[in-house]
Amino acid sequence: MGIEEKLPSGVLLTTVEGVAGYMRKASFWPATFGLACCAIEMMTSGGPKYDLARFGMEVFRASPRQADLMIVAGRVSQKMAPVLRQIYDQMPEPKWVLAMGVCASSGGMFNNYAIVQGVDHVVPVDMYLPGCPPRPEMLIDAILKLHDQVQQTKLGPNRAREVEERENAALRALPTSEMRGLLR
């Protein structure tokens, strides 16, 4: 009862976007951007017990020019934010960002002037992973959910429009220095 019996004459029809999405999701090359304790959990997920290689992520890339997924693991300081943005800008398109941990997602318990209150003030984020620190299983689950998003990604001018909208939304976000009250 294989796929050959389900398809007439062995023909399978799909779209170019469908094939490209399938190939992209099966070959993520993450950039290492570990800033705090979440980085230990990110490194553990690449080890033999959790084995991210099962999902096409064998090697964490040290060069942003070879990566298409940035995992921001830990708190981002105001001094580190321009470096994060520069690394993001050096990554080739298409690129995705996963904010790992509550510090990267929202600043965490560090509600002060030195820590960026959410990495989405610096780069557009595709997936948020809560936890302090999140377990490797949670990271793998977030990556698998990101795989589903990547498979549905548009190509060409549709993708460019989508990226531009996300980028503009990130740039319109209120700077943390201007936030007042309990939200700060």
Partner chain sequence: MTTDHDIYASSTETTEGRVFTVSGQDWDQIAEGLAEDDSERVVVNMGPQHPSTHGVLRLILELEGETVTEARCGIGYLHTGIEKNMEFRSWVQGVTFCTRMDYLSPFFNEATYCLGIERLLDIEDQVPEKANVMRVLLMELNRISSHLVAIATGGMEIGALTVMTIGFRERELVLDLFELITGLRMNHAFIRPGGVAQDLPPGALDEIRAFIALMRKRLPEYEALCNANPIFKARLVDVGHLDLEGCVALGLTGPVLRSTGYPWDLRKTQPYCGYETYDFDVQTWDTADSYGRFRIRLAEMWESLKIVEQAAERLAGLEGAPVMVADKKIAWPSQLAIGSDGMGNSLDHIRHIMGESMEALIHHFKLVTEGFRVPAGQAYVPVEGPRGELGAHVVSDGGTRPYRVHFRDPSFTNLQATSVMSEGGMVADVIVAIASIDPVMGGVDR
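Numbering follows the first chain given and starts at 1. What we label the rigid core is the largest C-alpha set whose atoms superpose within 1.5 Å from one form to the other. Because the structure is a prediction, the values reported are computed rather than measured. What changes on going to the form predicted in complex with the partner chain:
- Residue displacement note: Val19 has its CA displaced by under 2 Å between these two forms (rigid core superposed).
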The other form holds:
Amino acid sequence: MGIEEKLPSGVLLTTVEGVAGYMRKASFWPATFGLACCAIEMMTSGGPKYDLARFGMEVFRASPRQADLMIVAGRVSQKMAPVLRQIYDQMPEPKWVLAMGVCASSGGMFNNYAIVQGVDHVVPVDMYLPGCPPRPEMLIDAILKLHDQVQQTKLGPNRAREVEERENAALRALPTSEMRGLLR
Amino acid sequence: MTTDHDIYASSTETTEGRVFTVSGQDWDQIAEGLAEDDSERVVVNMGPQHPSTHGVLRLILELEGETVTEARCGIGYLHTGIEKNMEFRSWVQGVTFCTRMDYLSPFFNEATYCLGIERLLDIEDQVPEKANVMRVLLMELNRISSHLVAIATGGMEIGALTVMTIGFRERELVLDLFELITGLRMNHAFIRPGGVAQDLPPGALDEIRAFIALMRKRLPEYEALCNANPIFKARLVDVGHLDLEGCVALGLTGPVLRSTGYPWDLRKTQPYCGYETYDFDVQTWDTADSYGRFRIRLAEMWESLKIVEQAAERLAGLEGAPVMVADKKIAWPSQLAIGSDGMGNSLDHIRHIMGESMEALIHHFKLVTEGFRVPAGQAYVPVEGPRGELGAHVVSDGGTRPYRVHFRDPSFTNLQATSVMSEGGMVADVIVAIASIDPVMGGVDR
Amino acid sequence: MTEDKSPDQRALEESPENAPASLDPEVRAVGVRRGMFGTRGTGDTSGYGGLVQPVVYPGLARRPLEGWHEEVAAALDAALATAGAPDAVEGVVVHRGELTFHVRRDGLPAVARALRDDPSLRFELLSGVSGVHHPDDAGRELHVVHHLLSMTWNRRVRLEVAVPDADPHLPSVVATYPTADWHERETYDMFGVVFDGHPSLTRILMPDDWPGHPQRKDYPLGGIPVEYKGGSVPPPDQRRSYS
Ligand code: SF4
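Now the other one: the form predicted in complex with the partner chain, given that the block above is the form predicted alone.
Every chain and every other molecule in the complex is listed next, the one we just looked at coming first.
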């Protein structure tokens, strides 16, 4: 007994965007991109205790060609960066990237010659997840937030308008270096 | 060239032969392409992003049909420059960095680094007993969790997904203990030069005892599932063979060395942290193959449980004993407790330094910002990690920061055996051989 | 003592056993430390900006050493004399119970072979090779350290070879210890030390086309300043710090 029982004459009206978003978020397959410590926590989230399968996400795809989401779990070294970009390019559109852990998000504590200071230098990131390592619950939370984002994604001209609005907002935004905060 | 039209995965320049870039398209194309060629020789590049290579390991395999004629490893895809970073932090802060090297055995990294510093400081005998017992307890729990992951990922790579799920299920139990004792699931930075960061929290011993009882029930499940499992044995027995001479020449230690029947375990031969006072056996096997290494890991978890039990017993008698050296020039100025804001704090200490003693304030400030000085010299105190001899070569120039720290990581050394273990065998066995070495790329590349 | 203490006692040179022991034989400074903070110029607010301290490592030990250290040293001397490289070892340091042989670079293969093969030495396992860079130790800037383990005798020794930065060559020990393969490649990658006779000395951790050798002291940490709201924090190697 589900929603269909309550529908008048079995008809439900919605938008194409809504249906597409729902479909996309409900079968969201991550690519395995385990790099370092965070990868272990990523595997744990797929394990029995945290059970990512509850959200239809347990199929970690080995091949980027079958994946929608790249979870960059760990520190990206200068040597790994080209590989990462190639794997991202091989994923079919639409695709999303989740930077898991501070290393992938910003380089974290490894501010040095070897590590790319944030994977957003290499691929566009949709969701940043702080923590070192983030707990599996946090990863699941980040994924659910991303599900939300995916559900809300607009299509066609709406999408173009949204992109333009965001672009303009970003151009108008105050650069971090000029913001006032605790340090000034 | 079958895949040149793929703009994202096109071939790179090569000087000989034909290049196929396989990235998930139709295998028929490759088969056709190969059929045109009469040679059976193929060079396959596996990784660095491959689900079965145990992390970001790149394998370059030269195949003659199904047989591997040459296997080479490409590493460095996780090089993090941790050793260099440590040179710019104080001795204590270094712990935070080295714990992230081999992320499956954080306590061993911390322990070998701290033991090296303690030797240079010449305070090896002054480390309080409780700190040593807690180190042993944590290291042995860590050995269990590390071996569980080794078995779990090894199982996953040969397709035994149940082994993986139960491995991670049990590992959670250990991580819960870690979280209770250190506050973190991974990357603890809990073992510090001179002792450990904190005392045991109340109730920890009961949890540990419950864990031991539970593990006694759960470990037999692995034995029942795997030990005599015909598929498991078919994949593992006689695969990845390496005898004693090969191990010693290539510097292999840990379960790989012990699978040749040689009982070399630093906990017995060169004890540290008081291991000589615990009752446990060194596990060996005599087949020198992947199956033997699997059985050794399984048996070592039992031994570790024994040590954990003894350590818990001792801790029960050490309630309230110090966990840091008495020397206030080295020990952290106060014992912090978690305040209502979730941060570590100590109201007594704050009243003391802010209200009563200017000298205490200065001392606190100097110790926390500047740190202590370590006499010039070098030390190397290895410990028996889950993968073998793990040692930190600690060099001090007499300053407040490490002059150079180099980690001799067992994964790095053991991985050199890939060629010897897999050449002449089948492609599928390469995965098994590597899984039996159990390299952790964080430790290999550091 | 049978000699009478007559005033015409022989000169000190003729009876060196009467000379007082020098307390620290052959101590060499490998660098200096200035001030209290890692900065130069006015950044040092500690008031000790002008302080100059030499950096001195533990000095050479005098033979005979104590316990098994002497056994190893004597056996090594004997083995090296047979091998025709009697002066391969420059000196011995014993510090905190750890035995270090300073080895001349030409003598390294002979020392390694003697340590591995001599029945009274039997250092079968090479634990690792690593480098240490002392930019101020003129003529001996790059130190390469080998850690050896004898499973037969349950002993450890360390070999230290110093080579000048201008000519960073030393013989490889891969022929004796195959495990040195990757360790030497790593040391080459990180410090630019060239191991002559290594089967394929290429970079191992850094990308093949990487410029420089990152763990040398003259190679910057390479961090970037981190911006926060209202401020920016320089990378650790450019901050004021204590050294
Ligand atoms: S964020 Fe922390 S846990 Fe994650 S990869 Fe980096 S160091 Fe490891």
